[in-house]
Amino acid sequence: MSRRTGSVLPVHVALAAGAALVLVPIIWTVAAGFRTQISLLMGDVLFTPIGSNFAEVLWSKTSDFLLNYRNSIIVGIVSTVLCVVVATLAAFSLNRMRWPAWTVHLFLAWTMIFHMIPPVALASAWFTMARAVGLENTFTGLILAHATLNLPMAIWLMAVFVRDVPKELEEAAIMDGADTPHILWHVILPLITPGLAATSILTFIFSWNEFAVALTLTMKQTATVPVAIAKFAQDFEIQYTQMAASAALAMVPAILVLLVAQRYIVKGLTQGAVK
């Protein structure tokens, strides 16, 4: 064996680790969503594939899954869309605009703060403000909910990649007299695309996933996936099978979105590793 084989080999078995310890779980899940409640508990090895689970979740009259995905897409794109405007505005203040220098830090110090907070710790107190502006039960409560969860994620990701962009371009820009909104449009956005696709993406996935938040804001007309998943657990009985069908098809979204922008995250999240 040569020394490079030799110095590669661990770097592979890591990988190859880490590659199991996500995989194994999601092939797991998949899996139980094709057996029967019996063969499952009884930790059978090999087991004939039914597809009852994916039809009583898809179609019983007593499901509500379907109604639960639109909501969850409804919620998530909104959100995501809200949030990411935002965070690019506030980045852009942050690092073109002229505060003082202990106005950013505080500033972003508070955001990572406030995102160390468990979602669980706010739900209460948004339930409480949302019922008193009539917000309780609604997308609109919801999603203003996941903007601001999400939020300062967001802004230090957008920071960064809006630090990046040469200021020579935006002094170019100026000269040619563009105004703020010009430059931030036709100068600013086309050079973060791939950081806006990143954020945007991750914003979409921590929002498609939030439980806490939308088990306290929600009812039966507005709830998301993760709440729906939950109702597989009751007092008497835990529907294991028909649990690991509805995880299964709420893992479809996020796959299809990393799938399709996997370059784009990628390049979004390395922007600003090298200069």
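Only a predicted model underlies this, so the values are computations on that prediction, with no experimental measurement involved. Numbering follows the first chain given and starts at 1. The term rigid core refers to the maximal set of C-alpha atoms that superpose within 1.5 Å between the two forms. Compared with the form predicted together with the partner chain:
- A displacement of less than 2 angstroms separates the C-alpha positions of L21 between the two forms, with the rigid core held in common.
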The other form holds:
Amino acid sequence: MSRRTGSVLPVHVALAAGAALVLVPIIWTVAAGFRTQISLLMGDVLFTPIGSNFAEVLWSKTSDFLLNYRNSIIVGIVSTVLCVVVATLAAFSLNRMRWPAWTVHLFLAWTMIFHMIPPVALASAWFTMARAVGLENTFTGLILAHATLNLPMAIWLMAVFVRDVPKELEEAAIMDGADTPHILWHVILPLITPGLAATSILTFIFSWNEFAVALTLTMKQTATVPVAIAKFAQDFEIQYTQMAASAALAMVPAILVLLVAQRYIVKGLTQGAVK
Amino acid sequence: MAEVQIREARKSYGSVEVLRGVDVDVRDGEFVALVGPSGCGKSTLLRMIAGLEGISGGEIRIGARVVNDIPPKQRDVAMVFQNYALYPHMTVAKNMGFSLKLAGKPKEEIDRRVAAAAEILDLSALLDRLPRQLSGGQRQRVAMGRAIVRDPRVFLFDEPLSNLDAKLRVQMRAEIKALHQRLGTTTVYVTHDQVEAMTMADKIVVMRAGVVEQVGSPLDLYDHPANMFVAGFIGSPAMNFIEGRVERGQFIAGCGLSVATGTIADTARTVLGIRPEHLTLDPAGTAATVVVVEQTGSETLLLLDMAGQKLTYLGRDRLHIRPGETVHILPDAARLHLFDPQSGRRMGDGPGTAARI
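Right, the form predicted alone is done; let's see the coordinates for the form predicted together with the partner chain.
Now the full complex is given, and it begins with the chain already shown.
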């Protein structure tokens, strides 16, 4: 009995510490959204919650936060759909089109290298390119940029999911008279739905959080949430509490998506690990 | 229905030649088994007929058409895979009807044909189930159902029974055979199990290392194997091979065994092939020590040591013999096979071939 407690206790402590590490900053941020700037800067432990920061961020005439929110949702959804569609087709092609092995390896290696480049390094170049073709300050420009940024990760994930679909199923479909689009639609897609969901969620969240490229490619009308949050830090004043309130609001979609779809993420990301 | 003609078929992957010129004729409605050890190219040949593998050389005809460059969907052949390859997200009915749906057949026709196939295969009660809710034998039947709903010209089976347990395998063997007799569809069946081939096929094609070793009816291969490979591959337990020489119509082996071979020229070196079931226990025979006794109830199998020569004996009699005892073995002189030890080919027309039709 004591032996069991003895071995379990450190595990629980470690888990609690891990949870605290993740949760405390979030709780602190949300709490800051309910405080006055003075209370926050004084470092009071106890405070009377106020709703004015949230009201200010959401409804004030000078705040564009709802517009930013809408922009983020549009950019997030469209870039995710684009990215996942391209990634799925690419993964199917890489796995099943009988490319020479070196082509596949070179391609995957390149996507990995691309993924390791900090987006900031690309931002100014993309700004120049976007301006050259008239895509600066447009959703299209930012959507293309986000889809491109997330493609490497999406391709890697989808490549694993597609690879795990048994080849015989595809051959059975060929014998049943299916063309490649049929095989993709009727056989591959239904079987990689969990992977598709996991990849979509991750892609959406990355797009939602992306800052450097969004800052460069957007202006007032097209700014996304992270850009808007950063705007609370100005030259002469940093509006900590409103910043915290908008940050808290920014977490909402991610939390909702995760609550709805977390089983897909776990299922998707562990699929094929044990077979 | 259609005949399948394979002429000089070759397949290579880079510099590796998997099929080195194969000729096979499958007559309309015939059940042909391709057998051979793993890696002999039998599955590759089947996949070439299906259109899943390209043809590096030679020609494959289905009916009157050369299909070398025709995609699988236009060949009108159906294939049953070793691991069934059922679509896991579709019900039994959807699995079976998928090809008809792709072909754009009206829903009533699909339902009717699926129901008819399900009736034949005793799957009517399972049509709404998913593959994971079925047993191995049921999955196997769905895989066959998927093939027969299409009413194809040729059925292709790729080791369809190797994932089933022994008892179910025997049962499905009979079912496939019965299905073939009922539908009469031309069938090419790949297996590494010679018993499956012997029991099911009208004609067996024995392959090794990318070439056809022999083609014939099951009993033809059993009675007149063209070479030592076929002789050893067909029949279970495998044939005994004994090295020796022929002198004045008599085969004489180092182990002391001696048997009349009939009219055959003297040779310094030859290999005698004799099946375990063609050895008899006879006091006039050569002495051998019993090493292992295996009783199955209906048969007795003895592993023998005849002066260093290993032999297998199979008899219907129940024998009360213990390992270490001595028995006397006499080969049935009418069922001998003689082979050239160099080429492995069958030699002359020994008495074993007297029964040739």
